[in-house]
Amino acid sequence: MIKIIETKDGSHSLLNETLNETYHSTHGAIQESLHIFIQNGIAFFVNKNNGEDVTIFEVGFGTGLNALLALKFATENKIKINYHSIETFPIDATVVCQLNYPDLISFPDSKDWFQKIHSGAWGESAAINAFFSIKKTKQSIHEIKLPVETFEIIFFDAFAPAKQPDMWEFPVLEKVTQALKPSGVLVTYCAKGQLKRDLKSLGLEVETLPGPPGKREMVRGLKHSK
């Protein structure tokens, strides 16, 4: 059962009411993503890279907001970015209709491009804009095959390790990882050590930064050119 709620900076999230497991952080879901995936994912990326277009892979796509906020930086940086997603659940279309990301997160077409986002058909590619495409693919981590060395960004935004542990075992991490390029970037909200120490072993150089308002730590692996 899906129940949507209000975040403390007013934006919306869903509480998965079998898991008891919101889809983002309770002290607000736009802050949270934007700090995370944004800041500390693609405008690090950009600007590590001076401007180079991007390619990302997201691990749960959940209600979309990642997405909505990455066709944002796009569109205002002009960037192309070409986004894949996967989920396994995707939400129903009234419970999309309710969410208020597009009145919080107001720039030209808000909207009409987050309903593109999702009622694009799942398993096709779709361009919302000129720099902006999506193909998400219902599919688990489990399932898909993920090409090696494509993805520069890799969002990875599972449900928390004690909902959802084998999303986070060690057989997931290394599949991502292997379908990161040389020189790309994985953010996550998760900082548990053993996370960590799984990524690292995976040759990744891991960062601990601070977390959005709420939490007091995230993680960014970096993935060294060969």
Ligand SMILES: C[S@@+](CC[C@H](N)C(=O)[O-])C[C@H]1O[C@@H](n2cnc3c(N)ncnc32)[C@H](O)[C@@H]1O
Contents of the next structure:
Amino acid sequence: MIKIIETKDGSHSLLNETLNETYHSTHGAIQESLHIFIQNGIAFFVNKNNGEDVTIFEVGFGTGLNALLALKFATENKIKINYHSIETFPIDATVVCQLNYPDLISFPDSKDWFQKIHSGAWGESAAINAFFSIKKTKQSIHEIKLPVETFEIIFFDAFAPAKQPDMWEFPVLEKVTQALKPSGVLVTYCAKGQLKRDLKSLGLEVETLPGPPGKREMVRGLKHSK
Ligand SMILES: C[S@@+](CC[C@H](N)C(=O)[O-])C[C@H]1O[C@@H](n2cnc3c(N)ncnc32)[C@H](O)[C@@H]1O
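Shown: the form predicted on its own; wanted: the form predicted together with this ligand:
Below, the chain from earlier opens the complete complex, with every other chain and molecule after it.
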């Protein structure tokens, strides 16, 4: 049901054979994650807010690639990140240990970090190093109750609307938008018109930005400050 594939930048991704859907862009998993979530999400927010510490909420933990790259960013830039991610179908440890992300990320501790990110108990916070702590929750976005105005950044990384339309329904977008702090940002690889209209109607300022290689556009939504 889950198969490891190699994307065009050499980094792995997973194919969910039931949905016939990959976890990342086949043009490059690491490249996509860096462009959408790290550069246009975290780096954008931190630059705009003079290096403030950040709390991130991710929809879809998946392989843990976004978490690993966020940890690397936090460590290199010496900012503190609190990362909360949810997932309904955690991948097997036998799959995790085959993923090549730690080898491709040029950082001495990356193997140890990736292992710690995955081995931490679900539902509990774990400090991976002085700059990064993570809490993974095994729960659906449909069930979880999110605190309002809590997160500076939302990584909205669900499977595509064509494959999992329920993830992109208005009540879900409303829930995550309410959980964003004023001045917070939501980033996603999806740039569909309906998503942009929904985010606008929820009060976000919506930017359509160039996507990573192989993908024309991505979306960033900004919540106005009070
Ligand atoms: C595009 S992948 C996420 C990729 C991930 N961010 C990464 O860095 O590898 C989408 C993820 O959403 C998860 N998912 C599916 N339904 C969900 C739900 N109702 N609530 C939360 N996560 C869900 C899937 O199991 C899958 O791991």
